[in-house]
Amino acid sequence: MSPQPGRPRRSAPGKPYRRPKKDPVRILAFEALRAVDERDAYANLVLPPLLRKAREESTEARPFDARDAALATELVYGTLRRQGTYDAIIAECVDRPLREVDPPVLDVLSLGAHQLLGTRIPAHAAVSASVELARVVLGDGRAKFVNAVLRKIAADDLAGWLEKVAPPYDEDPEEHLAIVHSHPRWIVSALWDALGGGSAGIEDLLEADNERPEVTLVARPGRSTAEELMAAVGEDSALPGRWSPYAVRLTEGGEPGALDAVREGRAGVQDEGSQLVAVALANAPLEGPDERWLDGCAGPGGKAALLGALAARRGAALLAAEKQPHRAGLVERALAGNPGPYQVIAADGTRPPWRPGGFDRALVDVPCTGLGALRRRPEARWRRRPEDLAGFAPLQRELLRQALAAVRVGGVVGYATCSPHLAETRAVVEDVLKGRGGPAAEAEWIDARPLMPGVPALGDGPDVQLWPHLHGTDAMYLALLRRTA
């Protein structure tokens, strides 16, 4: 008589059945990966509530401490960053196409592969912990499959596996880099083109995409200072920003929300590249009045909060517009307490409610593929497709056209995007200036490089592309334009 479905199989005589050990760290990591896979969630949004729940449900006998949180975070982000590499290795160790492996099983295998190949966890411990996780979340039967596959993976280290699964660089450089550095091939090709071709920099960039980014704070001018943040964090746990006078880098992680300045809105979490874009727009040379500023794509509010603080110091007013009402609410929260006049509205920047020519400065940080923030959102590289570019293209061009129409003659517009893809950066600006797909904008380039003093490797200009491997920032792009007629 076969055992009933769902019941554990009876052990052989003399070997009592042992219930699997529940490891809260690995169960949490598995739940996060499932949310990313099933719901298209983002790890940076899924993980904090899971960690909070784990802390609340822990006991004195089994506390969930900072080391547990750090390990869970590493398992989630490390597995997502290296997913492409681990998929290629797992495919060599199973007897079926990878698409035929159940996604929950593949998640457990990927977590195990990361522990074996991407951490210092001993091989026997990595396999044992992964098999126990499989017993808890998959059942004993599929745990045996997990055990067999991970033992095959444990037979070699990462370098050895890469020699087996990646083609030689000389034969197929893009596929070699895609597997070794865990990026889709089309993204490798796009980043290579954006760097200008040639071999210089591409491996450094791909490696930087796979590193955990620092948490960077911004001290909003007139409300807090970088020195105040440094003192609050402690000099042993923080460093000044590399380029922005308002930046502080947290060297040991920590919880930014625990700082008074962050809780009170006088400071925030903001990548240094994002800060540089806002500061460059604010400091661009301008003749005539400098009284009305516009952020036409303001959500979730980081740049708007910095622009609002900079505008307040000059007596200028900021209008922050965001199409999605819930994101407009985030902008409102970010700007709350700003010392100068500001207004937040829910409005579509392609159909603006404001009158043309009414602003002196305008920023449009347009929706894009987000290929410049793969360090922070590693799952995005596996979700994006080349055809996504065509979907964003009309929106990006129209937002820039409307921003140019929003400023007066002599006014300045900043076009920004967190993507280095040429189709989302210079091609957009050139198309708008030449009238492709719409009326030509009468504007001229402003050299943005002098407006980022001290920042090296800014290229030939007049626009600026920042890079993770060169500047330690997200790959932010900025073009500055002056309306001429």
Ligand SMILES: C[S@@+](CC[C@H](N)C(=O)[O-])C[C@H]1O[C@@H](n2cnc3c(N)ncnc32)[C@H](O)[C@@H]1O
Second form
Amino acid sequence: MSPQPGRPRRSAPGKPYRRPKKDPVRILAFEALRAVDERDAYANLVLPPLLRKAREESTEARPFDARDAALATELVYGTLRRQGTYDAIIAECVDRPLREVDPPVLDVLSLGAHQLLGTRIPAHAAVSASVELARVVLGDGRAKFVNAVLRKIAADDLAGWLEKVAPPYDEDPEEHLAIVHSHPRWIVSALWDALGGGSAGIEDLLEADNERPEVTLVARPGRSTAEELMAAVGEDSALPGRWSPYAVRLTEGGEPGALDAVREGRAGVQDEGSQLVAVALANAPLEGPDERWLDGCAGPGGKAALLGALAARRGAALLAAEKQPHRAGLVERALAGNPGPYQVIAADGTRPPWRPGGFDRALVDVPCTGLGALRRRPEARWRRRPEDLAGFAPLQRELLRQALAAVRVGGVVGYATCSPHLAETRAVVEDVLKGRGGPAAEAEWIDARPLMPGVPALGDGPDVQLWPHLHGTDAMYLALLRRTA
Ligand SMILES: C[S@@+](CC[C@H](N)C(=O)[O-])C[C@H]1O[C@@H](n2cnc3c(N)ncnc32)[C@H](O)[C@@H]1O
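Form predicted alone already given; the form predicted together with the named molecule follows:
Now the complete complex, all chains and molecules, led by this one.
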């Protein structure tokens, strides 16, 4: 019978038993990976309470400081992002299919592989820290296995391993890119199609998905300014937005929640791509009244808060609708203190309670696969399945149809996704315009590109696709339509 994990056991004759060293950073990273693996948890939700607990349990003898927190975060995010690459390498170093390796053992191996191949931690330290972790969380027997596998991995660097485990680009470009840049093959294929199929950009895009995004703030107009935020953050740690006049980028990360303007709701955390979408909808040319605005998929409320502030400046009122009541609560919080009139309701945008034709502008930022925000959710790429697209499409079409019905003739609708997948972007809009899967909508395209002044590489229009590698934003998509009849 194998000994129980963690229980001291008799050592080999002549070798005194040594208790494993407990390393709070690696144990925390392992616990986070287990939660993501076992409970389908989100890393960005699991980590903060684990970090808080580690800080609370910190003692003088065993401190847990900001550097430990940064290392634990990097180990978790990096391991999850590069999981596809590390799996291919680990598979070369074990004598059985990966699915037959116990998931907790695989997590320790992946963490070790990341330290060896994706960080500057010296190889001997990466191996010994991983073996100590394995002794604590798996037991001595499995620690020996971990030691043997990681020693094999340590025999080469990442470039050397990739030459061995990825097929040459010329033989199978998609599989090559999938392994080298750690994305599921179907996502490589979809992103490549969305980029237009040429070789330009795909590697930069895949690598941009593997970078941690900057934290960006939005100064809600009429409530705070980018200058105020820059001054509060400190000029050394902040830069103005690249494209949005309301954006401030935090170059040192930091804690946005500690800023007065964020605590008071006058500013928020918001990617510049989302800011551009809200601003473009607000500035789209419109004849006649401009008094009633709708956000039909508002939760958790980032775009609604910016739209609310922009609407207030123009004397317009915003109705923010969200199907999930608890998310409608988040919208309510995001809009609290909005300087102009607004209302938040829990409502299904496919069976809307509002009067048709009653709005001048409407946004539907529809539920989607989120393939445009892979850099924020390190585990998301491994959870999504191509089948998910088929589930979203009818809902996306119906939400757009209802948004077009909600605006008056001449009114403007913005259809947005945080995914560049063609099946969720252009195809949905064309289906609605051409009457596939429902009656044809009476609407025409508005060129969205001039509504993002100064933003380069916006393609041939009339819709706009933003990209992490070109614009430093999430891959947000925006189509603008005008109701014609
Ligand atoms: C991509 S998110 C919107 C993000 C939001 N615009 C923001 O900037 O914070 C899509 C939202 O649509 C909501 N939703 C899903 N189905 C819906 C429906 N039938 N009617 C209204 N909202 C819906 C989801 O619950 C989710 O909160």
